[in-house]
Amino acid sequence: MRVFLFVPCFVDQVFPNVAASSMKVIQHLGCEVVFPEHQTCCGQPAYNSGYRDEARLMAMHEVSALLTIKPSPAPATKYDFDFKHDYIVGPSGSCVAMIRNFYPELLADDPRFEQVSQDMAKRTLEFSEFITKVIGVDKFSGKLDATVSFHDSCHALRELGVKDGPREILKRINGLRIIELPYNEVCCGFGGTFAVKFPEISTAMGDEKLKTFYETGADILVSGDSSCLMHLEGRARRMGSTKRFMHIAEIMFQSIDGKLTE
């Protein structure tokens, strides 16, 4: 099995060792890695932002660079990926999202990539929702000692169904003591150009969020969307906090170490 690994360009430029971690653990599980290096922004912020227009543009260059090893100045018309076997994989919700359930509408008048967008998004997966649905849970074992909590990010779960298998995959980690977050479905006020946009609102819903982490007495709080770590983790610096944050897929391949790194 091949898997295209789709890094979101905030993972690319500000979380490398997410991606990294996420290609490791693949490659743990028995699954062929494949980084097509010409990728860039999937246009969710553009999308978001009502510029319409651009986040196509962006959307054919993504489509057209996901599915390819080879750069091409024109839409690709053959394509590396297999639309019966391989997989594009990707460590964020929010982004995955974009290409799943937003690709599909914006090419749809565009005879060039409206099938391809389409059968794309079939092949689309969420990292955590690639290893529960498609590798299965019981393929994966690893050993820490750490107490965590588990924020579910709203574009993960609201729209991509991912609930219940990250937290699946935490509970086959040996020695991973998992405590339930208070409210776990409540926005923690990033929602990206919303931050920007709304930045009172946000730092108070990220402060409510932290309130309800800190009262779990976890060490670790880990997520599925490293943007909503990185609102979290920022603030909680700014407030001296020490707490760590972490992507699943970093807790995942440290687990496989048995020992948790800095």
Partner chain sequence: MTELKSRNFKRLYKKEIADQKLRENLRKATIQASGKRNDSFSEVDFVFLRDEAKKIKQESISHLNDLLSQFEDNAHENGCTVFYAESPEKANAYILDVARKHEIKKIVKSKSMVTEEIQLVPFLEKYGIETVETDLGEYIIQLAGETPSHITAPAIHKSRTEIARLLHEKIGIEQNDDPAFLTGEARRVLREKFLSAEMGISGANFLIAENGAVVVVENEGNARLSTSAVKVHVIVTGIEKVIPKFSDLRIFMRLLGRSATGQKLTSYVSLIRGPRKEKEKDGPEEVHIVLVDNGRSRLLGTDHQEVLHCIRCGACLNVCPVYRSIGGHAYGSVYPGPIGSLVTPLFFGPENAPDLPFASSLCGSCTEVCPVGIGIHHQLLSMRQEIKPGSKHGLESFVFRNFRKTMLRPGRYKLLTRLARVFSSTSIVRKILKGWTGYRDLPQLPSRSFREIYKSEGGKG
Contents of the next structure:
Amino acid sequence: MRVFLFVPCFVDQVFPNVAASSMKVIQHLGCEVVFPEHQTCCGQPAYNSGYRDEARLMAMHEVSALLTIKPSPAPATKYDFDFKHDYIVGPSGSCVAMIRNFYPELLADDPRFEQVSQDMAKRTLEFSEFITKVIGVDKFSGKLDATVSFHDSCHALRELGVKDGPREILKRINGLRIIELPYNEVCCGFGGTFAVKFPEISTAMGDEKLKTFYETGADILVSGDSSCLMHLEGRARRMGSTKRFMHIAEIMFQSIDGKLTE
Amino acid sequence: MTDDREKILAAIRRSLRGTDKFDAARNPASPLTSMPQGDFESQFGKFKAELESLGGLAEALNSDADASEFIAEHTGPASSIFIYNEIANLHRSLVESLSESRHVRFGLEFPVGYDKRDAAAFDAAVTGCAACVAETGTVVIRTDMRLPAALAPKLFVVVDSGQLLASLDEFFTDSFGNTDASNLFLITGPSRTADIEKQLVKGVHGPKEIVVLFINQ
Amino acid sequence: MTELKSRNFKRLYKKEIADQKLRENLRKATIQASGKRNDSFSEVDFVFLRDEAKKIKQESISHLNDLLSQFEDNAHENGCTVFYAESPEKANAYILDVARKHEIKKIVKSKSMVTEEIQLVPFLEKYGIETVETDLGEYIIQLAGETPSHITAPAIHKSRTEIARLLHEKIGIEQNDDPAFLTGEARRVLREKFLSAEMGISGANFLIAENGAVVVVENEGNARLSTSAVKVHVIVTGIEKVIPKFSDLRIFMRLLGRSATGQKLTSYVSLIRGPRKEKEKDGPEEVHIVLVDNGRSRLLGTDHQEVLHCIRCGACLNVCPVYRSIGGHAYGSVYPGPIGSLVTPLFFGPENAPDLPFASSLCGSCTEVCPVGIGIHHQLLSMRQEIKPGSKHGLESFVFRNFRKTMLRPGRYKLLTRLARVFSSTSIVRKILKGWTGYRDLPQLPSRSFREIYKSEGGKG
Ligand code: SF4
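Can I have the other form now, the form predicted in complex with the partner chain, not the form predicted alone?
And the full complex, kicking off with our chain again.
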């Protein structure tokens, strides 16, 4: 079994540490990780903004790119990916949902991609899902002295049905105190281009989320989606807060040697 | 005025042409995850708990005399009470003893097309029912006069213990659907609103108090 | 087609969202409503009910013409008059006609979204017929000269203090903001209306094809009176409300009250079979059923057909974080919230609501609670694709076209992203990012992307 690491474009560019942590955690748990270098963007920003045709082209590119380790002219017809044993794993519920839930529909009318997008959807997992469903959560343990709350991203929660997994993972970290956010199923207000199209609404929602986070008294807000964190952290900084925001892969990685980096 | 019947139906047919037709085989199972089955006691217990959680009242009584006493206790001495015909017919002794202590009037006294103001003059109404539903604490009314029961601040419903149904599954069946009355009316608790700051207030346009008396025959 | 306020969503929401007090009230009220909803599903199986409801609605809509004809036949047999109206104008004219024939001066009306949609009340009032909203929330809104801001809780945006002041000014009662007091006073005033009006108007929640019955649910008792304490009763509803069987109500009745207010069953359910029977001593002598199309039949056979399944419970509004932040008036439509963002452009044309399908974070809470299983947020998504904002907003479509071009070529992606890093503080980039940076800080950009780190460390990351 190999893991083909799916690194969404903004994670690649803005949060490389999240991708690196995901890779190292998965390696630490004994799996081979490859990063298909031709991947760029899953197309979700365009898709969610109504640009279906643009999104379709990007999806086609991404399918070929993700299934091929070494760059070759897309669309490839022969993939490196082994559909029986390998997995595609991405540290973003939102982008994973794009591949898993929307690619099959988006590419259904193209004979070159119809089957492969369905096969690929079945082998694509969000990072925490991969740990809990494939590797087994008890294989992981760590320690950290910190108090955290976990934020469910809407796409992980409602499109992928990820709810208990991340919490089970966090419980494997000795010394970590976990305080549930009140109203933890309410959206934080990011919503992709929604965040810049309707910034007043987006930040009003973000402020409500931050209020519940501050109420818990936790030091760190952990999530499986860097996009939510980018929005919340950006808002928190603007309002003068110094609370920390971390991706679950980062906190897992740091718990392996038990030290939180600054 | 001619309507758009043909136009609309044709538009619907046109739009639906060639689309999938669904024919839903109904799943006959009950969606209830817990429900007291069987004996009257447990079903009545459920009915009472439901109705009382809404602010209504339910009692199981042994006789018409007990019911009459109960109604008298729950209405002021100067109250005027409207009695539906079916109660007057089926529970004669209840009505006789109630009329000794309270001012009562009967449905019989009202002509077809009576003045609706006359129906608004009562402090309480006593009616029978077509069925009761334990699941929700609901009573189903089917009467020849809609207004007294809708306008009185207090509503007493006198029920024969055999009329209690366990769940809505038993009510929404053909035997009730094919009623020949012009209407059936389901009442679940007192009239209420939460239109002002979501604060619950009982007694808006309908009865503020609802009392259901089961008489064990 | 008239221009709707929903065209100006961007202006409207900015005004509403600035109102802190409103946001707080709304948040409290909607969170409470959602909580009650969730609790109320403890003793029934929500998924079972929702799937059954969806199936029945699919069947109903896919056989709409047959079911309407069947309903109509049975309603006739029950003594009702059925009138089909393609447009608001037609429906309003018919209802005015009925009122005139009976020389009606005063009408008591209970809640109906369709009457809001066709603007029936202002129409009747224009012709000198006093038409009184008798649902407490609607009455408050009518006195205030406003429109409802919620499907099931029309005055949800108003505080008790505002309501007390309003009732004091309009009906001259003592100024006291206790909801019980205010309700009592409204009851007193409205009781007199019920006793003097000769015609009643109501909506319908369901039309039963197999027996011609009309189902009206409510909590206050005003619909019971509007449909009973009158000589003429007019029911105004949409053509999509018909369902096949009486027994199907066992599904819908359990869903509707819970989804709307967390009640196992609404306080009152009227099952109306027609005008008074010979042996009955009261009830209306005439019952008219007005079936309004107004854009609904156009949706049949499209990807948006399932929007017609909606039973107007309001659960998607209560749970929606956007609705909670901006309130119903911001949508500028009779139908606010997630379902409103769909039906407004669908019923009244996308040009009347170009922004609404985009005013969602697509979080999916609406879809999760919808009792009839409408994929609300997926519907919004496909509306976005149809509206194609690109044709209107040049910059955005330019950005996405280039975004796509870049993403298809990893070499260009690498180059451009590196350039972006260098130029991130230039004014043009700042301008593009204004929607972000006006409200939030940007993350600190790392010196290297993941792919650069990966490559430089020989595939070890
Ligand atoms: S869309 Fe669904 S949740 Fe929203 S009002 Fe309609 S039925 Fe209720």
